[in-house]
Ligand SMILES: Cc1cc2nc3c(=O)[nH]c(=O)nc-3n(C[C@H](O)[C@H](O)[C@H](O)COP(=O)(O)OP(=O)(O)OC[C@H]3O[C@@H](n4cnc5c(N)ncnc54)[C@H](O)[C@@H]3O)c2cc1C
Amino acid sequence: MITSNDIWVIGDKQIKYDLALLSKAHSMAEVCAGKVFAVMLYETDPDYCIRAGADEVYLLQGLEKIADDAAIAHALASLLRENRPGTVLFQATVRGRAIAPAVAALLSTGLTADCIDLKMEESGLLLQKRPALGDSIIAEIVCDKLRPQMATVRPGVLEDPTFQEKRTGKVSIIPIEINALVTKTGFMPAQSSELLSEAKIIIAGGVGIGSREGFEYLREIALQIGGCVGASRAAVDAGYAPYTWQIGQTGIAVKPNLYIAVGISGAVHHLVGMNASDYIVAINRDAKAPILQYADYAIVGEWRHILEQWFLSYQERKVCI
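Using the sequence just given, produce the structure of the chain by itself, in the form predicted alone.
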């Protein structure tokens, strides 16, 4: 399929990271003489997208109540066949990880998942970097024969967006008609991965917490101090916490001011999701747990006793203030 060097960024309701990806796409498009298209799956102010680097914004209408990722993938694939961009980028969110591979399959092209960096050559060839072999190496991947080149980018790994206040661009409203098998009729409030990615304070639990009840206790503390709860992959796999709380290579990347790791051993795939935190406090009863080596403050002992004592002193200081 003959394509251009244009770059399409598919927005997925995490505006901060969507804008960061648009800024990255803009810098890459300058290298290969392409244009940047923002394809937004949600309602947003297109001016932000343009100032972040988009030359044209497609606002897709009709998706508000659609919860059928397969149907959305078919709609996007049809749009991509019609316009033939050279590169398509998604966020590596829960929805992005569901839609992107389906779109790649429909277009008979490849997909590199969970990229941590991207680089564009003048020819339009995309160099995609992602951790491999348990994060022991960084692999550079290219899709040199098929187009479009497709990748999902881990939220939080790119630099903050750079805005150009005087940039102008085109906005197109595209109505989408989907015969969806799944529609959204309601929702229950819960801590979302979007809130977690923006949190300034995170208390994250590992499998060492031992139960859902233990995570409820972490959540109580987090609410009191204005933070959010995170979890390691092992804790999520054990059923102690929902996937939206998962931090790491297969979850989300976070950059809080304070990260409190409780009962987390510190496997490499977890560390890559939180090592950009300003301060890391690790609580673990295993003095040889790897995460203690990465922490600014390491505490060895039973997590519940330590947190109870700390939270009690925190409440006393709060009352005094």
Given for the second form:
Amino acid sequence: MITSNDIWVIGDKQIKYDLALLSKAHSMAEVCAGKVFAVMLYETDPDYCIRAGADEVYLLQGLEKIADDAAIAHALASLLRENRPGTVLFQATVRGRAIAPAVAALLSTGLTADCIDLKMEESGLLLQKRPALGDSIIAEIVCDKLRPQMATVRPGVLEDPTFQEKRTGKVSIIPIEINALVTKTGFMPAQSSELLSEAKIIIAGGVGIGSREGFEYLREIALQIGGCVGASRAAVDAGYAPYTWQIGQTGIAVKPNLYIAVGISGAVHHLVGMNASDYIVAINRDAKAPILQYADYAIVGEWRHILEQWFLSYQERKVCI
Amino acid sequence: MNIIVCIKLVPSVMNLTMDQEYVMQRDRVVQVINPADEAALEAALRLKGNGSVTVITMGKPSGDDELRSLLARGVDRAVLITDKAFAGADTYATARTLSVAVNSLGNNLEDFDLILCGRRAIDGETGQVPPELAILLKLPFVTNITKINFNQGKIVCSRRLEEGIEELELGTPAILSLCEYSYPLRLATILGLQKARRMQIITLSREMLGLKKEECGLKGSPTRVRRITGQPQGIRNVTIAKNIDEGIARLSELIAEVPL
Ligand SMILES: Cc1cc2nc3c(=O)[nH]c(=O)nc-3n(C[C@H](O)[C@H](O)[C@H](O)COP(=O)(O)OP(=O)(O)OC[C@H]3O[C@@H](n4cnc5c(N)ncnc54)[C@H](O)[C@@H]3O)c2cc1C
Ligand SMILES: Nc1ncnc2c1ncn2[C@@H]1O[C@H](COP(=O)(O)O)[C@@H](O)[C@H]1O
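Write the structure block of the form predicted in complex with the named molecule for the protein whose form predicted alone appears above.
What follows is the whole complex; the chain from before opens it.
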């Protein structure tokens, strides 16, 4: 059996991103005359997948509690060997970025990590765009000799899914038997205030905050406005904030509606983790700090003074309402 | 416990140049140990007990100094896999070369209890090598680890996911990839430095590993960089508040605009 131009999307627990990837796959499949398959690793309503763009949905059963990525990869690889799609897409989540390379190695094919854009050519060749060298460049990568061509896609970079109410598709339930060598013995959910990657507002502090106590203050403000606190690496290194708050190349990447950078200079290593934010405000006492160029709005001055003043007016406003 | 640590030497500056084939020109930049690999190494040094720690790195021939600085920290053996033919390797070609090297080090895999890697390298930032290596060596693996312990011969580890921390258990041998800063790397001692100066660094070439040219480097890589574009660095049209009062008012407006 020869390889088709079909596109497989491996859905990994975050329905919002999975549906966006399915819609993207649908528009790409139209270009290369392929079909879209949603392969869901968790229990979900297949109707959504179909309306978002899937022609067929495979609901894999028995994986919910499985923490062995290699075993999941083996199961996926055998499905892929049977069906031979031209393209396989994963979410660039921690799990996706573990399972996908294992699948790629099992199929002896190429994989592009953490893509921020995909484009399908008529021939079925996938152009995969990913940032490299700290986002200073964008590399366009192809896997031109082998199939399937595989990519993980950074969650949140794609447009929201478009739903077509009248679409129909086939649904199959596929039970998977797994002999797991890795077992899960516990799980500690992150506190919601720690879910930086999901936050709509982030107030991030740098070395300019000057102390752990300063970060406590930022946290208080974040709680008031329903946001999360982030930090630069230099602030983490200084012991002002825990590593889980670190944003940037060696921390996490975020994309909130509003990012408030306080006492952060704007090193490229930090910028790559936050410059996809919708709106960026910089608070810095140095009007020449690089971060200002990357911000939409800037307030120049002592951060503590600015935020204390603002906090007063903010509370007043709430009292008025 | 016998442990292999995969270390990548990465450029310390970000303004690298590339040649026409988009292979990184690593000749003129200072190399440092990839931050996450430092954590893997420290974890290995703590876990080894009466066993040994072997460091392997695939890279340019001048990695000698960096490897010696690792030997000085208590590493028992350092292996440099270097050959012109390895240049331009993508993650799959890298994993393949590393897997062959690992197999050539011991008589068989049972000689090693653990292979530790970094969760990702700061230059390529893929994190794909550890799972690919695991598959090629037919070993179980866990990525993104922040803590490793042993309990009754089993590995007990914590893995950081977006939604929280997972506690996992698995047997040996296995491949684990560690998060940067999870184990801050110890300093070299003077005694260690003296010892390291006398130690031999094992160098392996393509021929010694019995790899064909088509299996490594750019030629052995399924993926290819077709084009590189300078990223518009995200420069925005900043408005600077005329004074702090104006800034404060605008900040409140902006916060109010964000949907809950
Ligand atoms: C391989 C590598 C990976 C890295 N990864 C990351 C990463 O993931 N994330 C990251 O953030 N960094 C990372 N870095 C570090 C990065 O290069 C910078 O060193 C770091 O981001 C600087 O942090 P900062 O802006 O808090 O500190 P600084 O550069 O010291 O800036 C402090 C700023 O605070 C301002 N300031 C000081 N006092 C006040 C005050 N009272 N009121 C208002 N403003 C004030 C100053 O004007 C200055 O602009 C990495 C570096 C390397 C080499
Ligand atoms: N050339 C290499 N030599 C040795 N180890 C490597 C090499 N490339 C990657 N690794 C290992 O794989 C990890 C992830 O790298 P990467 O997949 O390139 O992000 C690194 O932290 C290293 O532990």
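Worth saying up front: this structure is predicted, and the values here are computed from it rather than measured. Positions refer to the first chain, counted from 1. Rigid core: the largest C-alpha set superposing within 1.5 Å between the two forms.
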Once the core is superposed between the two forms, does residue 15 show a C-alpha displacement of at least 2 Å? no
Comparing between the two forms on the rigid core, is the C-alpha shift at residue 211 2 Å or larger? yes
Superposing on the rigid core, is the CA of residue 120 displaced by 2 Å or more between the two forms? no
